[in-house]
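Shown next as structure tokens: one chain only, the form predicted on its own.
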Amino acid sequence: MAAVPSSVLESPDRPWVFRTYSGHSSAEASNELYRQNLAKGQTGLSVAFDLPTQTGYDSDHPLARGEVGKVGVPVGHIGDMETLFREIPLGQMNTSMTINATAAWLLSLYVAAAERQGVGAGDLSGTTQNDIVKEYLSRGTHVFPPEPSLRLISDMIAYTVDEIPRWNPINICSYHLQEAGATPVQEIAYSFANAIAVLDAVRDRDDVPADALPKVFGRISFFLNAGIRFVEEICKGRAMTELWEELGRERYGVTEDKLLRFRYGVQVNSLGLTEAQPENNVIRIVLEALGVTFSKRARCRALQLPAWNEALGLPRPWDQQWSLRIQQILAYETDLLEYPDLLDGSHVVEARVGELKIAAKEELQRVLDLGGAIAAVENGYMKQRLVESQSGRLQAIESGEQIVVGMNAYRETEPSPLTEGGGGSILTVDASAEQEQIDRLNAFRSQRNSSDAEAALKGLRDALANGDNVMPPSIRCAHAGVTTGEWSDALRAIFGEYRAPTGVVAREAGMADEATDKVRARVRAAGDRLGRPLKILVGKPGLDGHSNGAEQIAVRARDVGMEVVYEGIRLTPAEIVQSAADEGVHVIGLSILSGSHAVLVVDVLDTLRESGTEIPVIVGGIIPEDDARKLEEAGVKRIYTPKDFDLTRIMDEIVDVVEEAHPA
């Protein structure tokens, strides 16, 4: 074999930031689990926040009711901010929040726990995540209406850019709509649309000078995703990374090359991993790692890999280590980072950019025209074309047009080692951790200085009030002992709340199958018997804004002719009880990812029961077996979870369901 010119070889570059997206039941527990990490070799932290913290509530609030520590930590305070950092020198960590609508409180409670530490605000470094927009297309943690949650956002890009240099104030995710079903194209297209309404509300600041926007549009980063068509997101990095170039020079007149970087960390996707024959995804998440790394010239420069086994619940830290080692191996064991790029020069890497750059174009100047991101976000169009992408890729998927090994296609399994433990494969966090936490939250309002945080809270209002930036005097209630539910209290009483919209509308034409028709049939015959047509309410307890899974059944059951409610993430048992009375339906569906289906669910049927309202209850999500027998027990007539990818077999036993419930 010929050996390599020496004159290819390169110094090997430096590898990218490696973290482990974590976080869960407390600040304690999660310190231990980032301190633990960081010994194994993880160069930098990723923060996962429970749901309360993400939406501004504090643990005791009833909207909290079973979400406290289930997807992330609980952070309430100062002193928890302080416990989750305490033994790690914040001036020199690099740490990514994933936090939207309560992110400048969370970057003031940083700011005050390194201050607290002996560590400058301008020695940090790190991430908030902080795109609220993609959050009324995704993941649902918003709380505020568009326009006073853009100004939250350049209100942290105008204070970071001089005080926190070192920080990025936005990290404009594209990960959670390709989670949504966006196209390489969508996701091009609409988070930069989202970085484009950044970028023009700073530029439109008073105190934002002219020649600070190339500084800010330097600081923004990305957060993408990566699936399993490698070679495709290969592709979609280096059109990013080109488009991005263009946009900077093109629209914003920045010059300098440092400036100009397509500067992005990612998360492999999560979407994509399976339920059925969990061994396979360490093979996916390996290979999804490669569509970011592989390119030299569209490298990402923060990674985190997901864990084999999310899919089926929260991982372990063992878990967490495995996808960690998969990072170290591929940086310092392989000879990746020692070369030139390899795909400069291909044909059809080239032409493939080409055509993503072309499309993506096209589909952003479409969203321009309708007047930008946020009037996009408001008539819901950017939402209902993800709907319908996520609707095709299901449609895929279920008819073997789109095969995914051990789910739809070889299905013949040995019974794996990692699973026969049962729930032993994840982890559970502890049921006694939330009222842990309120007891924590109260004993913290009872030790602090009241009048110091009620004046602190005042300095905030009159902020607000007077257009001022939100950062300085959110700092100032993080030291005060404010806590996350009256920060986020004092905005929601001046920019209220908002409801952003589905994106579930009607098709104008279904599936067309066989299976699908005969389901049809079903529908219109039960309705026939029961008088009026078969009525279905879909709704999404609790704060889990997660509602890619509710929207495909609402526009499934749509398709096969039943009559759908559904209002959208955020509501409370007594709500969703209160609805399905109020429209008269016949079965009620919930969907949980968040874990908190043992509470939430059950709050359900026992309002139901309370009420004297006989509606049967399905439920879907991540749901352990065990879990799944107890919600059975409890009243639960069908239970699904992401191994049921046929919605036209879901579609059919919900009539079967409804039919129990109503026999002839």
Second form
Amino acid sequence: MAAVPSSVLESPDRPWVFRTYSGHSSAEASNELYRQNLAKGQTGLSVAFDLPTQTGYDSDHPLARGEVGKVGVPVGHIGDMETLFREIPLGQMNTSMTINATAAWLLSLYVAAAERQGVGAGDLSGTTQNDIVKEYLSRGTHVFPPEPSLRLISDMIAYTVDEIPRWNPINICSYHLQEAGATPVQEIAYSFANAIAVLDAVRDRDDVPADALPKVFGRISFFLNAGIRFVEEICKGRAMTELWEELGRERYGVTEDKLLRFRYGVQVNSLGLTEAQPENNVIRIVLEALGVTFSKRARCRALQLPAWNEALGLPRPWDQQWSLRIQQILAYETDLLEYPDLLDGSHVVEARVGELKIAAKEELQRVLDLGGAIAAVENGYMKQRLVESQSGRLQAIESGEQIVVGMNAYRETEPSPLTEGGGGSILTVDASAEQEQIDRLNAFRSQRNSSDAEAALKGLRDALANGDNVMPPSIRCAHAGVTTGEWSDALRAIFGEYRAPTGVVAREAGMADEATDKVRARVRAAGDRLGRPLKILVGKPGLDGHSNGAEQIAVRARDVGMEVVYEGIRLTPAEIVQSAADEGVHVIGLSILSGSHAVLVVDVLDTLRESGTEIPVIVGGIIPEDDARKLEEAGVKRIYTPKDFDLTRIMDEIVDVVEEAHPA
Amino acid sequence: MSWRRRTLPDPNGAELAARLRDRDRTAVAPALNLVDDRRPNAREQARILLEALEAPGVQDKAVRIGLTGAPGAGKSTLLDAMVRRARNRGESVGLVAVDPSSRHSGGALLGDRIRVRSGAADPGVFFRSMAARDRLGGLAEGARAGVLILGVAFDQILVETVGVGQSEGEIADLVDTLVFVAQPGAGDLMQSMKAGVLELPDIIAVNKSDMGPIAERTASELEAGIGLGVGDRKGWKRPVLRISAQEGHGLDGLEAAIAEHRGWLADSGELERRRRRGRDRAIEESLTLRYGSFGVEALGGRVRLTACLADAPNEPGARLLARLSDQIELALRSGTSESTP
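Could I have the structure of this protein in the form predicted together with the partner chain, to go alongside the form predicted on its own above?
Whole complex next, starting from this chain.
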């Protein structure tokens, strides 16, 4: 056998774990999807839970209405968890669960389900996302206030480090910061501030001996985003790798190389995926995937790619398969894994990494000076900076300074065979899924031993009151048939609930372009005619917490001279209608990304009508064309989807809507 | 099914006033919209409405409490807790929150109700956000009208402003009891003391007192500041309370202090004086806004204005304002000044 040339690795690297973020309708349907995906060569699972599960409500709770099975799988109890992993050997699986506020509960259900498969907790491997800071900043599925949330996280870390040693108890997410508008520097700084908050909290626990801290440090993993500026993304990954090692050595006294490694998973950017000419998204996804795999030194451990049609609606199995094939081609067909780091020695990369590190350290220090990540959530600092960055990004797209092919440039297109025929290019969740899930939940409740469940819940409450670790009593609750809503209610009763600052006090951009001035003048004129300034309510009905879009609408409405009541997330139709009437607004703007628009928007319209309140409603979100038509028929005045990037035009049309409602 | 338009009748001030006095909740939003409306006909109806609401005895029921303090001090969290507690006692609550307007665009982001979730769909709670409009950091002209309207329909009125600039002075005239919410950490506190805004509050609440030594130091500094005579007045000894709005600590004490202050106001005759001062300030402000200092000169200057106000201690503010406006307009039209006293 010939000697291997020195430029090539002796044996190719093992590929990263291939995942697809998926789950919908029911545990049964999702289990079938998972088994299909594994058969196609996927090497790990990434579970998407529905919003009631993520925010701790049973499927029959009023706030769950319209949301059951929409953005993920509903898991209400041990029975659902067992069904979800039926015929999937958990001892051999690497499972990532996107779960945060209720992470301790879903991990308990997972452990219990594994035990019933005959697999001990010690043999499990995977990840719970469990990052509450980014929920406050971007994703909005938080439930509890910061302090008890941090306690739950550190409980899970303290528990898993001994009992489930191959588990990543937390994935510090810079992913959602980028979706919220973060620059690479902000991504690095805020996610590290977050990691420091968590690690400090674990360090300060009585039940974690000081010499266990390096091991804890070694279990902290990250979840990154990768945008289309893939060269910078490569540099970002390298900068984080270096900074993480420095942090471990300097702040936590970690010395072992293995424990200092920066380990991260990735979902590449959904923010930049376009609704216009959606086929182009495949190219974007490929380049973004390259950004997190190209540099061996900073290569991701696990990768999940979005589907090309995410801006249109829910992807179908075939769409997800296409994304899995991208990973397989990159790992198995190209020669990427045969080389050592391809960028070592590049002066350009080294310089860029150095710049990012310096800027990120400065911003990190600013957050630490404010009292750390939690304080910078509570006083709104980080959120305001993110909202500002996002406004800047959107303005650059609107002005054409930042080119998005097919959206604000090169818009001429042949008819796309991929989206022809309308409606057929996305997945529609069966409308009966919600009721079926509720029926199953009721059947489960009636069959369980309710005194066992009550005793287990009492044990949980006692443990929480005593300050004991939440995990052991939660696993007992899982076995005893406690439901997701019951477990969460027990915690809500003790910890209370929390609403995070919104960041919509962000500094004004002070736009002075002609189009903006024109809209500003129209807003003023309409206000003069109506006797008082135009007032708009912006809010999100349902459980979807992705507030970035709603915030941008609110900020821009303020910038064109409207008085904006920003109502935030997780609202019931009744709350929205009372607020709108009490506040005396001229128009209501609703934002929904979870696919529950069909139910929730119609509920708002009905409630308005019942209360005799005549206020026009506009809606923004990921709304397929067929649904948009139905909503317009139901009375919605305007509908905006991701292709409507021109916020100035939206503002102009809001004035139209108000004028139509108040003819001269 | 569709949004067919009904022709809404023009708002009628007298009718709205009658419905408010019957505590008809559905009259509150239209009344607030009316007093905000700058069109001539609406102005006239608003005057009729407010005059009716200022009739003797009408404003006696509600307790008016103001909350002020720097951003981040926890005003909204405290507001939320106070609403919850009032509702548990069976009291209805009307809230006004004032946020600054943008100098550049004239727009405003009114984001506070997001943190006050108690009663988001509860008819016993009414929340109106207001923009400070052209007067940065100050109270909206409509805030006083808002307090009058809510004061008829609800048991407890809470007014919240960001404590910057002149807003404390204005809020102090609108409410019976002004609570300054201080946050632990001395930086902005010394600033407040220098600016003299601490002279206005009736009660000082140091929030986040669970922060321990920092909170205690802040409270001590405030006590010392008051002890040094930063505005001790007329027999009301202003308490410095330690609270935690988030944890619910110290709120019994805060409510007791508010009740005690209210009792003192009533017994000492200060309540009446204060409300009259609020009326006078609002009239002066409105006249200046409408006619500028030139208009006030046409009336005979500040001295004459003050005398006019003092001469009519019991006249409803809305009527007095209308009367003085007529005088100014007359003087401006005839080009003469009634400057002789």
